[in-house]
Every structure is written in C-alpha cells, then in structure tokens.
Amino acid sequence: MIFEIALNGLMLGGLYTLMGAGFSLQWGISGIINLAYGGMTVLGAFVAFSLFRLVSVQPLVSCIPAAIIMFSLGWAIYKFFLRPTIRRGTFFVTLIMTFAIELVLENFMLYVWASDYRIITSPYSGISVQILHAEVPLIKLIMFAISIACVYLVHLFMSKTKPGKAIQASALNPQGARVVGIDVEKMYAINFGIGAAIGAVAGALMSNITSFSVVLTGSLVGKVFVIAVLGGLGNIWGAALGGITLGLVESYGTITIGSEYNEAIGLVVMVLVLVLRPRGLIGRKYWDV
C-alpha cells in the first residue's frame, strides 16, 4: 500500500516537476513572477484537447504544437507587454500586468471552450502496468517519462548551447553580457517563451490524466509557487525536487486526510520551508543548471 502511494506520488511529482520548471525559469532568470502561468498551462491543455478532437492528433504528440504556440505567445507577451512595463514601472506593476494577462487568457478560454471540465481519453488510457505489487496506469508512466525527459532537455539547452549560456549570462550579469555583445532583452524574451512552452507541455500532459477547466488557473499558480519555494530558484533540479516533494505529500495526504486538503497541505509545507530554509531545499542565488 505504501509503495503504491509513493509510486503514484512520484508519477504526479513528474508532472509537477515540469510545471514548476517553467515557472522557476521565468522567475529565476527574467525576474518575473508570472501570475499568468496557470492560464498558459491550461491553454496548453485546451490546445491538446482541440487537436485531439478536431484533427485526431494523438494526445502526447500534441505537446509539440502546444509548446510552439505557447512559446510564440510567451515571447510576444514579454516583448510587447512585460518589457515596456519593466522599463517604466516597478516590480508591483509587473505583477499587475501578469495578472491582467491572466484575466485576458481566462476570458479567451471561456469564450472559446466555456467553463466545462474536459479530459482526453487516449487509446491507452485503460492500460495498467505492474510494478512489483502495484499497478500503475500506463499513461502516467509515459507522462512521467516525458516530463523528466523535457526537464533534462532544458538542462542540456541551458548548459550546453550558446543561447542557453547567453541566457544564463544575461541573468547573472546583464551589464557584462551587453559588453560582450549579448542582446539581453532578446535572451529574456526567449527565456520567457521557453517557460511558457514548458507550461503548455505540462498542461497537454495533464489533460491525459485528469479533467481540466478554466477555473483551475488560480490553483495551478498556487502549486507552482509551492514548487518554486520548496526547491528554490537556484537550479533546475530544485524544481524537480520541489515537484516530486509536492507530489509525494499530496499522494500521502489524499490517503490520510482526504484530497480536498491537498492545496492546504502544500501551503503548510511551503510555509515550513520558508521559515526553516527560505532559499528552498537546494536553492541558490542564481539559475545554475
């Protein structure tokens, strides 16, 4: 029983890892607490749902077009809305701007898809895999594998490619990056777009294992806050640790005190981490891949 709970928590933690990685990337490098992140994630789920229903694109394949669409949207949001706000305003003005973008995304989704709960029923939704004495849905295993693979690809991009290193340089020392010819604002826009794309992939994967609706946007922002605080903004594996920790805590909490208290449990854990270790479990002062 305990092993099965832990395994389900680990599978859920994989999705939370991916979701938290995009949010932490935007916050840790661009310095933006993106209150629209929940809307971006749910929009990715709706894109996957629509592609599956309208043109029969397999749910897991639809992660790719969802990521492309949200990368473009995230890049445009930063360039045309957040960048002017950062230049002329303050941190609180940026928060208000991302909140306003969240409201726009929510109303757009309400107009197109209404507030009904949706879920994608894939051909392999009813298949389970035996792991020791526990049965795990195949779709959860696939989702976990894709989530971890995406996080690792982001790690490789940030640590091994020229644009990734330029993004890190822009975060660590913007003035020095400009001196050596790096377009810092362009790097911030690309980074914000990557974070939005990661959120869209997480939303597309989420649509395969649970029902979703526009009303979930606020709840998802709360979860990624918890993940970011748990792991810290220091490195990408902090998001992984935070996501898996939250998944395990919620899994055990569902069995012991009920699923209706999942969000409260996560917030309690977040408060404890803030009191005992404000920088998170493995957080640092900069984004370290």
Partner chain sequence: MLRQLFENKKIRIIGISAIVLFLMGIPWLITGYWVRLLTSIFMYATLSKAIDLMIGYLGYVPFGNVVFFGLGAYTTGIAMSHGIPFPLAMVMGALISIMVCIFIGVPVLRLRGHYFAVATVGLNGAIMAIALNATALTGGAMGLTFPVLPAPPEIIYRYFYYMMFALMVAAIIVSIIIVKSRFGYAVRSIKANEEAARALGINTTVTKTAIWIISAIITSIAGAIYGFWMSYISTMDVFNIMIGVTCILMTLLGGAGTIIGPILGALIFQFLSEMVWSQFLEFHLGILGVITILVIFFIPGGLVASLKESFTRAKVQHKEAGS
Given for the second form:
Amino acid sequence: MIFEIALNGLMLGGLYTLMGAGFSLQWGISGIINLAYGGMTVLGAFVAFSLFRLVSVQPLVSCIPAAIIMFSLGWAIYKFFLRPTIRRGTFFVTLIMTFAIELVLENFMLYVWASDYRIITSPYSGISVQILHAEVPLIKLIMFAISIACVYLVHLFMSKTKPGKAIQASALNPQGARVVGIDVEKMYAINFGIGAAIGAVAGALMSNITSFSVVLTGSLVGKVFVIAVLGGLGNIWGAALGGITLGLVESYGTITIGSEYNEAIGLVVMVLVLVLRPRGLIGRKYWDV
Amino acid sequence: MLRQLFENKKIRIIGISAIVLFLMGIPWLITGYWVRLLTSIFMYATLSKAIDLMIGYLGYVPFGNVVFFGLGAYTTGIAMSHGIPFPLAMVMGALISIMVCIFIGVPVLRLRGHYFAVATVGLNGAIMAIALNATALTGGAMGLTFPVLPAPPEIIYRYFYYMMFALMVAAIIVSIIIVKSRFGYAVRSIKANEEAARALGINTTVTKTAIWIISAIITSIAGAIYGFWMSYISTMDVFNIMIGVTCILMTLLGGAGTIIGPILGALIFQFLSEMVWSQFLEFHLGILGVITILVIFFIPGGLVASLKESFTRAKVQHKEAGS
Amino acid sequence: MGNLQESILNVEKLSSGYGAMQVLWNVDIEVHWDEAVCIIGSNGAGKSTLMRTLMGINQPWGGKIYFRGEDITHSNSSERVSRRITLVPEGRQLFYGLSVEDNLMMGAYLRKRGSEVKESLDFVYQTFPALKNYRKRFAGSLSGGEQQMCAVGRALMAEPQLLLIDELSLGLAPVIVDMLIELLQKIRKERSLSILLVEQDVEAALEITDRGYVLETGHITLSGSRDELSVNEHVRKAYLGIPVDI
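Please could you give me the other form, the form predicted together with the partner chain, since above is the form predicted alone?
Full assembly next; the chain just shown is listed first.
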C-alpha cells in the first residue's frame, strides 16, 4: 500500500518537476513571477489535444510543436509586454501584467475550446505494467520518463552549452554579463520562452493522464508556486525536490484525507516553508556559493 | 481655474458636502438597477481603499486579501443562520479576520515582495478549501444562504446602499487619519526603507500587522454586508482571487497611495464594466486583461498622478504666459 | 583635438548621467595606441559613470566617442566588446555561481570557440598561475586579489585592444595591488594593449600610466604627463596626501 502510494507520488512528482522547472526558471532567472504560467501550460495541452483530434498527431509527439509554439509566444510576451513593464514599474506592476496576460490567454482558450474538460485517450491507455506488487499504467511510466528526460536536457543545456551559460551569467551578474558582451535582455527573453515551452510540454504530457480545462489554470499556478517555493528558485534540482515532495504529499493526502483537500495541503505546506525556510528546502539559490 | 477650485479649502468643503448630500439623496430618485450599481461601486471602492492601505502606504501587496472578504461573509452568514443579529455577526466576522491576521500576519509579514504576495494567495487558497470542505458548517459546494430581510426590494436596495456608502466613507476617513498620524509616518517609512525604519526604532512587525488588521477589518465588513445583500454566497464567489486582483487594478488605475485614487479607479472601472463589458460577455476576461495592459503602459502612476501632472503643467504654462 | 589616426580612443565633449542627474559634463579624453592613461578623481567624481558610458552600459547624453577613428557613440556593449574594448568593472562583477574557467570563457563569449580562444586562455593562465590552480572552483570562493585577477583575465579573454579598468585597487591589500600592477605592465608590453585606468589610489595609478587626467565633479580639470601630474601641487595636495613645501 505504502509502496503504491509512493510509486504514484513519484510518477506524479516527475510531471510536477517538469512543470515546476519552467516556472522556476522564469522566476529565478528572468525575475518574473509568471501568473500566466497556468494558462501557458493548459494552452500547451490544448495544442496537443487539437493536433491529436484534427491531424491525429501522436499525443507524445505533439509535445514538440507545442513547445515550439509556446517558446515563441513566451519570448514575444517577455519582449513586448514584460520587459517594458519592468523598465517602468515595480515588481508588483509586473505581477499584474502577467495576470493581465493570463486573462487574455484564458479568454482566448475559452473562446476557442470552451470550458469543458477534455482528455486525450492515447493508444497506450489501458495497458499496465507490474512493478513489484503495484500495477502502474504504462502511459504514466512513459510520461514520467519523458518528464525526467526533458528536465535532464534542460539541465544539460543550462550547464554545458554556451547559450545556457550565458543565460546563467545574465542571472548571476547582469552587469558582469554586459561587460563581456552578452545581450542580457535577449537572454532573459530566451529563458522566459524556454520556461513557457517547458510548461507547454508538461501540459501536453498532462493531457494524456488527466482531464484538463481552462478552469485548471489557477490551481496549476498554485502548484508550481508550491514547487518553486519548496525547492528554491532557478535550480533544476530544487524543482525536482519540490515536484516530488508535492507529488508524494498529494498522493498520500488523496488516500488519507481525500483528494478535495489536495490543494489546501499543498498551499499550507508552502506557507509553512515560506515562513520557516524562506529560501526553500535546499536553502540557497543555485548561484549562491 | 479648476486647480484653484481644488486648492481653496472652503470650496473644497462645500464641494465634498455637496457630493455627500447628493449621494445620500440619490437612491430616492433612481431605479433599483442604478442603486445596485452604485452599491457595488461603493463596495469595490471600499475594498480598493483597504488594499491600498497595504500597497500604497506600506508597500506590501496582499494578492490574496480577498480571504478576509470571504471570512467576513462566511462568519456573518454562519452566525446569522444561528439566529445572531447582523451587527453582532458582522463584528464576529471582523474578529475572526483579526485573529487570522495576528496568527498568520506576524510570520507572513516577515516575507518581502513576491513572497508575501504569494503567501497571501496560498492563505486564501487554503482557507477557501477548508470552507469548501467543511460542509456541515458552511454548506460546502452548495453555498450558504442568509436570512432574507422582510421588506420590499426597493427598501432593501436602499438599506444596503446606505450601509456600503457608510463603510466607504469610514474607510476614507480611516485612511486620512492614518496618513496624518504618527502611525502613518511609521507605515510609510517602512515602505521607503524597512531597515532604516527599524533602525529608527519603529517596531516594524507591530506596525505592519496593525495596518494589515485595519485593512482586514474593512475588507471583512464589506464581505459581511455583501453576503447579507446577496443573501447567498459560495466559496467560488467570496474567496475569488479575481475580486482582489480587480481591486488592485482599480487602485493602480486611480493611483496607489492617494486618498481618492482607489475610489476614482473603482468608479471608472465598475462603470465601464457595467456599461461596456455587459455587451461583450464572451470577451469579458480578455477585455479586462487588455485594459490592465493599457493602464500599465499609459497611466503607470495612476489617474490622480496624471491629473496632478497636467495641473502643474497648466500652472507652469499659466505663469509663463503671465510673465 | 588629437589626430584620429594616432589615438585608439577619442572622447569629445561627452556628457552622461542617471535619470535627471547629470554626472559627466563635456569630458574630453584621448588615449594613444599602446598608451596607458589614468583618470584620477575622488569618490563621486563620475569615474565609474565614465567607464560605464565608454563601455556602452550607460547611454551618453551628448558628445562623441571614437574608437580607432570610428564613431561608436551609440553602439551597445556587445558591439563594443566585438570591436575589442573590454572593461574590468568596479567591484569585479564575477559570476559567483560559475567556475573560474567558466568565468574566463564567458569573457570570450563573442568569439568563436577554437584554437585562438584556447591560446588566450593559456595566456591568462600563464600570467595568473593561481587561476589555473583554482580553475574548477567557484569564482565566489576566491580571495579578493584572485577575484581581481579573474576579472582582469576575463577581460583579456576578448583579446582587447583597449582595456578599461575601473578601480583596480578597490578593497585589496597594497602588496596585491603592486603585484597586479606589475603583471599589467607585463601584459601591456606582451599584448600591445592600450589601457584606460580609473583609480582612487593615485600613487598606484601614476606608477603604471604614461599620462593622466583629473576628473572632479564630472569635469576634466587637469591633464598632463605622469611626471607633470606627480609634481602638480593640486594633485599632491588633494590626491597624494603629500603636504606641499612652502
């Protein structure tokens, strides 16, 4: 029983890790708390859904076009809306700006897809795999694997490639970055786009295991917040820690007190962590030495 | 000319009295629809004033301030359904809000900037979930019904009109008193520089909690009146984060940290929403978003600041023309 | 006005500032090829603003900047780095969360990876052997002097023709400053580098440079060769702390 809960929590945690990683990158590096992240994630899910329905693109393959579309959108949003806002206002105006963008995205999705819950019934659904004593749906395993692979790819990109390092450098010391010739604003915009793309991939994956709707955006933002706060910012490992913790807490909570309290538990844990360890469970941002 | 009118104290007092008298008399001359619209404008103006105490004066953004609105409405509703009269029930709602503020406020107010904003959202979400699931007490997803006043509709409309109006006036007076008091200086010095304020001997924790309590009391009373007025509430309704965000936007539109800014913002916004958006229900959210973006881009300091600026410009031009 | 062909950097009537506050007023500066020039000034004279404006981080309000005879007044910092101007910024501004080697490699950000960059890295390691020993460490774990070496090394990685240095001596022990100055002299000769140095430590500054300017409240008030400046009464009194003989 405990094993099954843990396994389920871990699977869910993999998806949460990916979802949290995008939000955490946007917050930790571009300095934006993106209240439109839930909208971006669900938009990713809708893109996958429509590709599947209209041109029967494999749901797992549709991650790729969803990521490309959302990268472009994220990049443009940063460049044309967020950057000018940061220049002229305080953080709180930027926060409101992301919320305004969320409203527009939500309205767009409501108009195109309505507020009904949708789900993608993939060719793999119904197949289960036996792990020790627990039955695990194959689709969940595939999703977990893809999530972890994506997170690892992002980590490799950030820590090994030249643009990745330039993004890191821009976050670590913008002035130093300018001095060596890095176009810092461009890096922030690219990073924001990457965050949006990660969210879209997470959304597309999510659409394979659970029904989704525009109504979900708020609670998704709640979740990524919890993950980011639990793990600390801008760090892939922090997102993993936060994501898996949330996955475990939720799957345990579902069994013991019922899934309707899931959100409340997550939020209570977050407020506790904020108050007790304001910098997350790891206790430092990744660029602190 | 207009500027001189504003600066003359006597004229100002006469003007304000005229506005108050006008607003006191108007519900007898207009239809129920307009009375309700004005009541809702007063409510949003009150909530915006309450949230501006935190944003404009303290420099903290309680994104989830609507939690006190919900607490006020629910406590009042539950108390009234147990036969407690409205005024007492309203006070109970305020007391619960004060308690939440003290227990949660002290630790949460240690957080700065984003983290504080986020923590209040979390707080709202958590309390909303509890209200939603404590079915025996709150009615859960079914919502909560208030006793209905035994009176004809137009009397009821005026009853709530005057209550909301009184609350808004009280909120304005409270904010004026705060601005002029020593306490107000402490609050604003925290906004300017919290470390420096502490170094000056200001007890920042007490000050921050106190101003948040004032904001919470006003918000919770507004919630109580709203619940009684609507006579039916649900968690989706009174814990809706959109209420708080709308108020933040109204504050931004009118001008944060000014006496009439939030009121002006609420008036324009609510009026527009009623007149324009009701024609385009499908695009309600999107239009709200676009208006927000436009406000941020084109009136970043709020209307009050923009108006003042144009007055000063007029003054300068006037002088230049005169010399 | 100097001959554009002779000088690598020509600054004419430059003014700049922040918000509504003007910091620099009609600053004229000239740096010849292979020359080291210092700008002396006290705190708040506008030295860092000058450096940031020369680097393209702050926008000029007026005036012109010519580099190798070309007008670069309105180019951004990326463009200036690719024209081979680099800055060792005040407070070093290293990337603390990256390794020493990554910090150095970021200095060559605009250059294609290849044997030339490798050669630059070898040169930096040769000049500052300490950096080679600590190449895998986080830059934030280095001592102040080593951090300054890392900052200079990072600036050299772009193979600059003009090196701007903002407060080399800030927060460092005199022994370390002497050593850094010695190393800079060596680099200057080996790489035929022009240097524009801004310093509060006037003694150190005069040691390495050929000419100097005095910047006071945003105006250039005095200029001259090293020898002229070091005997100038005003400089001796205000910046060297030496009482003037009566």
